[in-house]
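This document opens with one chain alone, in structure tokens, the form predicted alone.
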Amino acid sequence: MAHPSQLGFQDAASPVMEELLHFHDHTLMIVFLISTLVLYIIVAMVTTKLTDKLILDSQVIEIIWTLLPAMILILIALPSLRILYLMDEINDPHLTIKAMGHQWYWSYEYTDYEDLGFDSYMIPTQDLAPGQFRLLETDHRMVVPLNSPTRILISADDVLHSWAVPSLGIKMDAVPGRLNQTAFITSRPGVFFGQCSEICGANHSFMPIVVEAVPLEHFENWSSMMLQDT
């Protein structure tokens, strides 16, 4: 999760998160060097005290900074292109579970069971127990399988919401009469934690999203207790 005064992204739990950090990396070496190359002539131009007459008026100049962004875009459009279709790509989930946003909470509907859903709001700061989390903590968490491809499909209910969880690499709106839909697989167990991404109202800033990620076997345990209690 996201500590104080950090200023990179949060650590992956996902295979695209990864990627995206991988993308994040390339990409700003690409800019740092720009920059460098750039301040270079800057003062280069501005201490020499030499001068070139054809500095107006060179076709080997003219085609230098037109061939050159050209590559550089090229390196930067490939393996942005190579991520954005690997987020979009879903193929034979092994879970399926519907997120509806409300305001001002969250509830969740796992649509492979019969009658597996709930409600997911967040603890008050006076409810919190020790070592939890204000604003971020939640009375029920989405619980998912490690290592299996969980699918997400997004609505809301009344407003624009938006849910994100920066760990998987996820944001996704939550658009009233419309179905989004998204998939990410946990490479690690643990607890993530997202919030509302839309400005959605008064409580915007209190609707918490977390996602626990557990083996399979906890999972099974999990959902047959959740739906002895309903």
Given for the second form:
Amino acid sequence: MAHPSQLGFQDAASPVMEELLHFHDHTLMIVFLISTLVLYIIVAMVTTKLTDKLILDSQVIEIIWTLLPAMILILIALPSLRILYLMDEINDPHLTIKAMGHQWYWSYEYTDYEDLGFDSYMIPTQDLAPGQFRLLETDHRMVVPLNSPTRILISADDVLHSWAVPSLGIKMDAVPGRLNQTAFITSRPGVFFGQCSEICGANHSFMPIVVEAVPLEHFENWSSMMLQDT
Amino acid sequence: MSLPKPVMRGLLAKRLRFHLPIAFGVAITTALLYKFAVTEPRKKAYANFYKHYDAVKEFKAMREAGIFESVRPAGK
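For comparison with the form predicted alone, please write out the form predicted together with its partner chain.
Entire complex below, previous chain first.
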């Protein structure tokens, strides 16, 4: 989860998010390069009375400031497209989960083998146990097996929502009447938090997402236990 | 004895010839600083983290700390 006064991304918990982190570093480096260059030139131009009287046929500078940005954009586009195609690779998921957005909670369905479904409501602030995180905890978490490619199908029951978990590098709109698909692998065990990312009404800020990654045997025990409870 | 004729032309070009290489140099230095102060250390940090990562050991520690809801600490 995010910590107070955090500026950068959360630690990556999936391979795709790691790639996105490194791509962001690469692109930000280019941004700093361009910004420093432009700032220096602005200061140099503003602190002189010298001007060019012959502002005609400035073909050389025009060519330079067309080609240079084009090359920079290619430097940004190539890694970006690499990650885009990486995210779309056929990944043969071991598990499919359906996440439905409602006003104002998420519901999850695990229907690969049995019919497991449950709702996930935010825990109100007054009901939090010591150590729990305000506005982030839910009564039921979406549990996934560790290191297993997982497909998640996202839709909504009423209005637009968006299922987002930053540390996994996932954000996908939940559109009523449409099924959006994304996939992820959790690289390490843990608990990963997210929040609804599409304005959906009064309690849009109060329908968080919690993903719990545990080894497969514990995931199987959990799903058996949940089936018995329901 | 007359004074030497002062330079009257190419003053802006001279200024540009002085400042543009410095501008590019500073910009590239900034980019390299960011690359070696942030980008490369971050890549190494992730590589080192996962090089000897024992997911089972970490999971057991997290389980005992009681952060999971799907699995209680051993003995409970």
